[in-house]
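One chain is shown next in C-alpha cells, namely the form predicted alone.
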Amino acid sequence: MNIKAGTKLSDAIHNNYLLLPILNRFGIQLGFGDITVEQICEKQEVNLKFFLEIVNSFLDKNYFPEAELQNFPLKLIVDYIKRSHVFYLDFKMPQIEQMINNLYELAPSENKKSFQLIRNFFAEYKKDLFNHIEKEEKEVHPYILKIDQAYYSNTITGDIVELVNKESISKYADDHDNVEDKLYDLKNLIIKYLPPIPDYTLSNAILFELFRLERDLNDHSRIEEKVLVPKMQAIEKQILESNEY
C-alpha cells in the first residue's frame, strides 16, 4: 500500500500495524479518526512531503527515494533520527530486557547458566547501542546542524572550515555495522541454542521483537547512510571547495 495524502491513516495503520512507532515519531498518536495524512500532518505541524516519504520508505524496501530525502533540511532529517533514538532507549530496549529478564526467572535450574549468557549477551548489546546513540547526540549530531547552519548562513569562517576538515562526517559513516551485527548474533544465539522451556511462546515473543527492533534499525541506517551523510558530504565538499587557500 502506498500512502498519499488523502489516504485515511487508519487505513494505513490497518495495512501495516508497524508503522505505529513511526507515527509517533511524527508526535501522532491514536484516537485521530478519520481524518487523511495531509489533516494530520496539518494538525500536528508535521512536513507532509517528509512525512509521506518516510513511511512510502518503510513500507516498500524497494521504494528510497535518496535524491528527495536528500532535498529536506538536515535539521529534519536529525530530528527524526532523535526521535527514533528515544523509542530504542526509552522504550524499546527497557521492554525486550524486562522480556529476557523474565524468561531467565522462569528458566528450569539446570539451564540458568544458559539463559544468564543471553541475558549477558543482550546486556553487552544494550551498551553497544546506547555508546553509538550518546555518540550520534553529543558529536554527530552537533556538528551537522553547525555546519549546516553556517553553509545556508553563508556564514563560513575560518573555524568553520577547520572543523570540517577535523571532523568530517565520513568518520561517522560506517559505525553501524558493529550494532547490527551484534543483533544478528543475539537472535541467532535464541534460535540455535536456547535451552527449552514450558513456556516457549515468551522465547517467540523475544525473537519477535529482536526482529522488529532489526527491521526499524535497518530503516533507521539506511536514511542515515544514504541521505543523512552524502547531504552532509555534498556541504562539506562545497565549503572546502569554496574556501580553498
Given for the second form:
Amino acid sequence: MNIKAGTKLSDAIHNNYLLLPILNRFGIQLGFGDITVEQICEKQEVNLKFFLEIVNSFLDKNYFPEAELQNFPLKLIVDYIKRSHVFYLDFKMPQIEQMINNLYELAPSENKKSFQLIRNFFAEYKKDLFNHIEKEEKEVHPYILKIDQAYYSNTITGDIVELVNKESISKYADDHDNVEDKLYDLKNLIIKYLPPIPDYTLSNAILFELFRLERDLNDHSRIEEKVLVPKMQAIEKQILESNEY
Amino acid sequence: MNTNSEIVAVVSQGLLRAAIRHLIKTYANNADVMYISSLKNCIDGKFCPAYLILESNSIPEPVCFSLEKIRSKNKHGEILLIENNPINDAVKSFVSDVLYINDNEEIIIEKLRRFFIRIENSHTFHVDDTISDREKEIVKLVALGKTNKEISDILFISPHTVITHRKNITAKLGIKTIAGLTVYAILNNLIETDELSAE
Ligand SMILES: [Fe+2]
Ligand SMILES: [Fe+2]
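Having seen the form predicted alone, could you now give me the structure of the form predicted in complex with its partner chain?
Everything in the complex follows now, all chains and molecules, and the chain you saw is the first one.
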C-alpha cells in the first residue's frame, strides 16, 4: 500500500503497524479518529511531502526517492533523525535492556552464565549506539546546521569556508560505523546459541523488538548516508567553488 | 533428602514401583532410585536427575508446558514416560521414550535397557559442529582479540586464507562482529572466560 495525502491515517496503520513509532516521531499521537494524512500534517504542522516520502520509503525497501528526499531542507531531515535518536535511546534501549534483565532472572541457575554474556553483550551494544549517536548529535548535526544556515542566508564567511575544509561531511560518511551488525549478532545468539528458557514468550518478545529495531535503524542509516551526506556534499562543494573566485 | 539421585521416579502405584525397582536392579546395575510423590521439584529445577521416570498422570497440566519446564532445567537428563494410552507427538518430543502399560514384557525390557544405555553416551555436551575444526580455531583466536595478521602468523596460513575463513564463519554462524564471536566461543566452550581477561 502506498500512503497518499488522502489516505486515512488509521488505514495506514492497519496496513502496517510498524508505522506507529514513525508517526510518534512526527508528534502524531493516537486517538486521531478518521483524519487523513493531509489533515493530520496540517494540524501538526508537518511537511506533508516529507512525511509521505519518509513513511513510504520506510514501508517499501525498494522505494527510496533519494533525489526527492534531498530536496527537503536539512533542518527538516536532521530534526527527523534527532527524533529517531530519542526513540532509540530513551525508549527502545531501556525497554529491551529491561527485558534482557528479566531473561537473566528467569534463566535456570546452571545457565545464568550464558545469559550474563548476553547481558554484557547488550550493555556493550548500548554503549556503542550511545557513542555513535552522541557523535552525530554533538559534532555532526551542529556542523550541518551551521553550514546550512550560512549557505541559505548567503553569509559564507572565511570561517565557514575553513570549517568546511576542516570538517567535511565525507569524514563522517567514511567512518559512519554500522550499528546494525551487533544487533544482527544478538538476534542470532538468542535464536541459535542461547539455551532456551521456560518462558519462551519473553525470548520471542525480545526478538520481536530486536527485529523491529534493526529495521528501524537500517532505514535510519539509509537516510543519514543517502540523503543527509550527499545533500551536504553538494552544499559543501558549492561553498568551496564559489569561494575560488 | 538426597537430591542428587541418578534416578528419580514419580510413580504412585505400588505394583509399578515394585516392578521398576526390580527392573532397575537388573538393568541399571542396582542403582539407587528415589521415589517422589510430586513432580513439582523437577519442574522448579530443584531436582535434576539423570534419569526421570514418570507416570503420565503425575504431570500437571498443561502437560507440554510442564515437560518443557523440566527439560529446560535439566537439559541432559533422560525422561521415561509410563503411559496407558497412546500419546500425541508433542508430548513425545519432550521425552526420551514412552513405556506403555500394555507393551509386552520383551518390549518393556528392551526399552528400559535402551533408556539406561543412552545416558552413558550422552554425557558429552552439545558442540555445534557446523563449523570445521580449523574454523573453530580461528573463532577462538578472533575471540581472544587476535588480528587477521596475527592469526595468519600463528596458524601459518596466508592473511587471505584467514579472511576467507572468517567470511565462511560469519556465513555459517550468522555472527558478524568480534564481540558476537566472543560470546559464541564462550557459549560453545571454545574458550574460557578467564582466558579472555588474561589477554
Ligand atoms: Fe543516527
Ligand atoms: Fe548513524
